[in-house]
Amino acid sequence: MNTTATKSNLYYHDRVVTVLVAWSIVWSVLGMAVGLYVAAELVWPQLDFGYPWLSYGRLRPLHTNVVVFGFAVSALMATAFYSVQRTSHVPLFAPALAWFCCIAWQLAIVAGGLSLLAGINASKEYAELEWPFDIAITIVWVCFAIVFFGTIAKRKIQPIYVSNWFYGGLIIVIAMLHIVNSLAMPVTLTKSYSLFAGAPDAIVQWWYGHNAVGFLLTGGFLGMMYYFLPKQAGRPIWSYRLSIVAFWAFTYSYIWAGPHHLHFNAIPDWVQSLGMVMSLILLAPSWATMINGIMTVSGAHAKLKTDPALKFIVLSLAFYGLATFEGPMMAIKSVNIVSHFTDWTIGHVHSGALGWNAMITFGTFYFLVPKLAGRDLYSVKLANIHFWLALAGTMLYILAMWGAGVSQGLLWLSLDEIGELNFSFKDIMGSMAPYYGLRVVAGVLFLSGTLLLAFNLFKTLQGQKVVRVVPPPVAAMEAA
């Protein structure tokens, strides 16, 4: 009973919670550059030296895959497989599998990357990547579901907090977005033609589109809220039924609002409008949500002031709170009329992508690598400083992309006398310039800070190894 690997079995594996974090940080840093880099582009277009492989139409692609897939599915790994040990009271199931989920994604990310940069493209959005990596993707996130739920299969304790219903319903979900959407008659190794055609490919695309925002950077980080907030604020979760209840709501509601995308487009309008109906009545679940995070750290004032951990997670709330009221009323024909194919989206997107989901990340960074490592943050000053960085980075970047959006919108909505557009889309883009270049300083602003939080942690966990925890009940009976 003494042997090595019974003993190995007594602790939660959190070496590859430490890896999944240093790769989330990693493709933070390189997404966010390249995104400043097209940013950069829009405002200068000579920066692609009239190399394809620098060009917008491939970075762009890279941007998004990068930041989303490689940041963000890194983070909730890892988050996940930390969390669902400890609320399960138990070490991961089949932990050589997690380490497989951890290699080969950052793998596929690699080799993802630079098929976009070589010009192989798929054209669907968030899913631009030919069929060999769907079917990897698939391998991996399956692997992925089989240790999360083979974790609370055996857990030690009866109930399954809420954390992980959120994580359930981010795998489930997006497992099934994902085959559906990526459905596909292959043509070569490179390229491959979508099973839908016309006005059904619409429908299915943002049907994945919407929802692969909607359980993957709103679910799965509300999973990551739910066990981190707590954590950090020394408090419960304000209203434990509230957040079941908001669950529940929140993933019938979402799975129904991606058609608000193709509002005034070849698909039929009572699709249109059950979109936008449910896409309104999606603004209960989650400013249930946002409440429920905002009253568990209510009584925490003393800690938040200096804290930069929590600074970050209760800013990250008040982003997602702007951006879940934003969106449903974006979908709402009247306004979507304006803000339909402006930069108003692009600061919408962005409000949550680096308000709520960069925020909360860095946040729970800044928490989680001193547990991992077994000592104090590097510097708080630093952290203190990445706060402000982002914060006022946030800021410039989507009050300038609203700016550019709604002038975009009303100007192209803009009829003389007889019917005839009164400015040129050549004139209306033109003139945007100036809020352009406030975006490349928003970047700036943001990306600073973003450097400044990977060498703080990693100078956090510089000579250290990952600190052993033993579960509850094992302590408890080695006491014994």
Second form
Amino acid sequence: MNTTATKSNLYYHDRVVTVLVAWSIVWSVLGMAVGLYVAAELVWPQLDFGYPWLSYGRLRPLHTNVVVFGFAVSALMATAFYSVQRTSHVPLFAPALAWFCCIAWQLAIVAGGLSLLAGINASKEYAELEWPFDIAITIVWVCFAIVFFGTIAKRKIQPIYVSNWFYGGLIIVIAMLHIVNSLAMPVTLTKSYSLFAGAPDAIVQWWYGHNAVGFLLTGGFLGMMYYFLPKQAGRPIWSYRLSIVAFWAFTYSYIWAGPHHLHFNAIPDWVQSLGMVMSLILLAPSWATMINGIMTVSGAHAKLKTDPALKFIVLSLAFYGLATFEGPMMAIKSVNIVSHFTDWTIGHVHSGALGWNAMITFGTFYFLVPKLAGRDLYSVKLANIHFWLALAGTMLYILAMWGAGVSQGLLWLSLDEIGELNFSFKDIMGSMAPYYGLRVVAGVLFLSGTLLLAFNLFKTLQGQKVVRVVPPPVAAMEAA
Amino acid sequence: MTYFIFIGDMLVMAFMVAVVVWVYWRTSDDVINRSARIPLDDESTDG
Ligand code: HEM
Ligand code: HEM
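With the form predicted alone already on screen, would you show the form predicted together with its partner chain?
The complete assembly is shown below, putting the previous chain first.
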């Protein structure tokens, strides 16, 4: 009995990883289905059937919260737990706390989602959940930090692998952003008022909003990339030095770029310019990372042809490059004057969200789930079909939004000779139906692909026990 | 204010250059290669 207990302490804790992966997939399907529904509401507004909980105003934040906090954060927790133990050569520190994070997070998403449907909303984008949820999120996040940094602290090898730097950055920065941006005075259980007001409120909100994108949707997923790409390509990252330089450059410049969300707003002009310059600087570490990733795969051509997981990851790097080129361009004030308040931003968001975040997660899951289950992927053919559906869906989504966004921006900047608007807001929005229709088609394609992934991975896991894996023997570690 | 932004940006650039110099000079090839290989040799299966 004792021996079994001691031995189980030697295994990597992968069951909690499997459960988090499963939840991430559930949230991806639900979150994208809600995204598709709100996309359809923009074409057929009557789809709310007169119910407040089906209205666009309630479903839109439900979509963003479920995809970002349900799908993306569950995937990040799963992959952080999976990789930190392996790159430290020890099982997770405090595995019971890891289970707590897993379960409490899912409960928070369910309850938080229901509160949004009920119309309870703190009115800050990506921080819509009210104060009781903010406290719950803080508790789970602190536990996440304890498990993650505790594992690193008891590691058996000296270097801290670069993926852990990114996951560590995610944990520390999101804690800081979440706590500061959520500071509020509760008046009832479901209503609170932010401690900040006016321009400082806007600056704090976009310091939060932008860095949530930076350290969660970008930094966290870079952690995933730095661990799973070398694993799948079967070769180390092309330049490890470059990865470290990129980490510091990325961390140092991202944190200043938030004001590009507030160009031409009531914040000091110099703050806007600072945000613009820092956004342009960000191009360098972003592209250095993309090049590092692509060069890593360049020696694994044969695998790239046959392995759907690797194909997804390489494609995600291309979209990462696209989004991180487009972002700095949109941060230039004279470009932002056209793109702001238009669907161009929505196109940019989804080139990152679908092309980068979702694709890299799909690629990682196609690799991870067969490993966890100890058997081959149920169907490589289905995964390949998924690849093309995801690519077609993402391209169509982005192209439709570029078309819509650029025409909106140019049309509502167009003035007649006495300075009156040439086109009314209503007329411009009325001409958007074809673009919005195309986005619905894009959403159907992307969601169908995700359903194929869910089915394929469910069949791969079905009836299997999670494989037990132990750290490499001490001798190998010392020799390494 | 322009000077403020300019000096700030130069400090950021100086920091980045310092990181590049530090990473390239202070870490040996051996340490870098060993670190880079961590994900390739991090598990063994036990029945
Ligand atoms: C089937 C796939 C998806 C569809 C059809 C879809 C659709 C939509 C729609 C219609 C909006 C509202 C746009 C507006 O207000 O004009 C939206 C917003 C948003 N979506 Fe998605 N979405 C999908 C997947 C995702 C995924 C996977 C993520 C993240 C990982 C994501 C993140 C976001 C974000 C952050 C916003 C808010 C953008 C902003 O405020 O600028 N979406 N989505
Ligand atoms: C170098 C990298 C990037 C820069 C400089 C950048 C810059 C920008 C800019 C200028 C905007 C428009 C702000 C506005 O006019 O309101 C924006 C919006 C946005 N970007 Fe990026 N972007 C970058 C990469 C990414 C990536 C990789 C993602 C991943 C998903 C992403 C997600 C978003 C989201 C969600 C918004 C919408 C925020 C909102 O208004 O709700 N960005 N970004």
